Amino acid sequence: MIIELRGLYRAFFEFVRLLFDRRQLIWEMARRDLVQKYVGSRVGLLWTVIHPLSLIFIFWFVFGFGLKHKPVANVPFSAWLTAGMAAWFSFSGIVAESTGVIVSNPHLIKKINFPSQILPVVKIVSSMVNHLVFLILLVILLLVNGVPITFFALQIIYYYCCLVFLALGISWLTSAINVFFRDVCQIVQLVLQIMFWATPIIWDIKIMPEKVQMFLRLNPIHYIIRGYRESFIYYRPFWLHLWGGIYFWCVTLFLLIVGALVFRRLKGHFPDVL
């Protein structure tokens, strides 16, 4: 047991050193990944603003105007909704794109010295632009509606780190398995669709019975979404949910370890399959 823990510690520090040594490669690949999404488009990077803005408008129109959803915590529903969507679409985007990242880059995987474990990290870095746009739109919505931005907003750094580590662990696991079972991409898309509607993003968890709320809080994404809203809307410190935070990090560290071990074990077989 002690030997296994030492191996995990050593692997962790090796990965941190790898990220530092290959930081320029990661930034360059992330930049290319972002540019390639809009290559040939006349609008270009403006789509990073158009996409989230259109999503916010559609959900606001359906649930806020069409279904006449009432304000939540004395905050317009559109702002409350955007806070949850900012976290969810960043997480789901990272996981969905990272799942197929090994299969879509066989020319890199077959290079002897290429560290394939950084590919999900590249997706995380390239997704930061879209996430930043979501946060800017959220701040604008809050200020327009007279909702102040306080120092609690700085907690978003902590909650974004939570999002990144959770997404990274899942991405290592799904991207490695997807090399051998190509249906994993479709399964991940299906699970993400189910989780979107099962997670309190467009509805408030308080509408559910207490027993159901306890079950829904087992979803680690709920911790992040609640944190985003508490940072911008409810003004509550993250340490207020001590046990929730402990549970979240236990789940996240478990997924990180399992994802890293599975990726490491299967990595050597990638070139043979691709």
Second form
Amino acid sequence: MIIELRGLYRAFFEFVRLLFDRRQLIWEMARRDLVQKYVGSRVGLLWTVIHPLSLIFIFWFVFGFGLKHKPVANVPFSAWLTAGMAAWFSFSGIVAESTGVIVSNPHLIKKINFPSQILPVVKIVSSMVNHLVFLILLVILLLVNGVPITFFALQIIYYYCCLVFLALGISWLTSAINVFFRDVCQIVQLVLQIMFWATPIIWDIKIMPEKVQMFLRLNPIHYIIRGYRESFIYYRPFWLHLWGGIYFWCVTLFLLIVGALVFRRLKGHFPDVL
Amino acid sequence: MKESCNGNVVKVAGLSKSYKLYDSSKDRLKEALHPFKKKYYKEFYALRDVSFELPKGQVYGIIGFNGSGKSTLLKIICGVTKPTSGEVEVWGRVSALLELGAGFNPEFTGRQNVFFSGILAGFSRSEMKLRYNDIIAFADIGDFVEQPVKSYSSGMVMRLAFSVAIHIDPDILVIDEALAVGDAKFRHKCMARIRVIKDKCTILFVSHDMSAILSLCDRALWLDRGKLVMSGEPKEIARLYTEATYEGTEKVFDRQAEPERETLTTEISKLASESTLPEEASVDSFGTGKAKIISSRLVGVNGEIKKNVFCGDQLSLIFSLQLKEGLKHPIVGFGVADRLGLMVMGFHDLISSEPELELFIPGNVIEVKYSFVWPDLNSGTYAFTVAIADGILEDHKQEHWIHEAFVVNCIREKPLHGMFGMEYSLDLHQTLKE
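Please move on to the form predicted in complex with its partner chain, as the form predicted alone is already shown.
Below is the whole assembly, all chains and molecules, this chain first.
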């Protein structure tokens, strides 16, 4: 049993180390991914601004303007909303795109000796541009509304790491299983839809009764979303949520290890199934 | 690069690859994750217990019919798929031309794909910049480098892929029939380059082009139905392989049916002893019908049917004739035409100068034999046309003429321009200037 665990540990370590070894390839592919998305369209990279801007506008229009949502924590609803949405759309974008990433690259998997585990990482790297644009919009919104940016904003780096690791573990799992069971792609889309409404993103967790709040905190994404808001709006350090942090990392590391090992186990079958 | 052992760059031991035929891919997933490794599949072996070692710095040809496991073997050596059992050890960087444009993204330009391939092989951008001009110069596709690869002709894709493959310092270069789409000039350029780089790297080369195997390879491996039939001198293997090509083609595709089978070499000797008559079903024939050619066949010195002939082979063309009426001056003749139908040579002669022999009684079956030495013809297929006529050599009536009664395959090791070869010597004489 111990030997087996040690073997798994080494397998996981080597699997992850390859990501570092092939960083140039990841970088190159992420560049290509972005170029493929935007080059050739008229306004190019401007789309990365238009998409989040329109989203923020719609949610502001419906909830802030239409339904007259009151400011949360003395911050305009739109800014408060953007902080949460920045994290959520980064996360859901990575997971949704990564799930199909093995299936959509058969020319790499079947024809050449390709380290396929880098593909979800490539998606993460290329999604950083989008995320950065989202964060810049958030900062502009805050400054326009007279909300100061403090040193707490640097916590965003920590919370973004949380986001990346959680998304990566899930992406490895779903992208590998999707090769065999194409419905996974649809299921992931559906689950993400539900999660968007079930996670306190466009509504404040405090509107729920205490019992339900306990239950909602089990959702690891909530830890990230709350973190984003605390960095920009509530100015609270992350160590205030010690148990929340421990719980989050337990879940994330578990998903990351399971995702990596399942991916590694299934990887050899990819060229035969695709 | 790891240190290679005993000068080998590839070592394959007991290699098998079975494709698991699942009824659905759900079964495949269930099995991969099953804690007790329950089986959900039917097995099909693409490779079965293949072992060999390839020393450094040689060119290996791999031959075999379609479906014999050649590509699977190359894929395993390149690390694209994993073997089911057995061991593969490969020392050094493998550069592969497995399929046309594999690894190229059709949406990106030639330039971007060159860089990407290099980075995929582990080079940095700046290292690729140094090589870029050489790659483009060798590929020689002009302004198309700046165009997306999807707009390329297959020849251009191949040129670029080959150029990249040889410029990323491979220790092992794997080429799977990719050269076939290049034009003669580029193919020549590739062959010349392969000869140059073979000092530094080992080349594995799959081809159905026997002359390429013969002219390029130091050793050949013959795979049949997933098994290594034999390995050794390309000349010997090419000969046995071409013989098998004509004998066993129809058997190749029912490979799932037979579980085990003895090696093909024994089958070839068996086939040689069987004297099958050449098919006459679909041949053109005409004549007055006074005499009939029942069969005609080309045999070697031991009376075995010849399907493959080499220059210098002692051959006999045997006619079995049946006479319905007496013929005064029976003449038998044959012509040999190349694949374009051009008559390369033709002979006819009186069977006997004495006309009234006992043999020519109607109803008798007689055999007439031409014996000759196969001339130095270029490689290719040659069709024999046979005929019996009556009359004199200058003027005769065809009694039975069978157009292209059977076909043989001529193998010449050195490629040749034109139809015939001849013996020659090449001397050098230098005059010194004062």
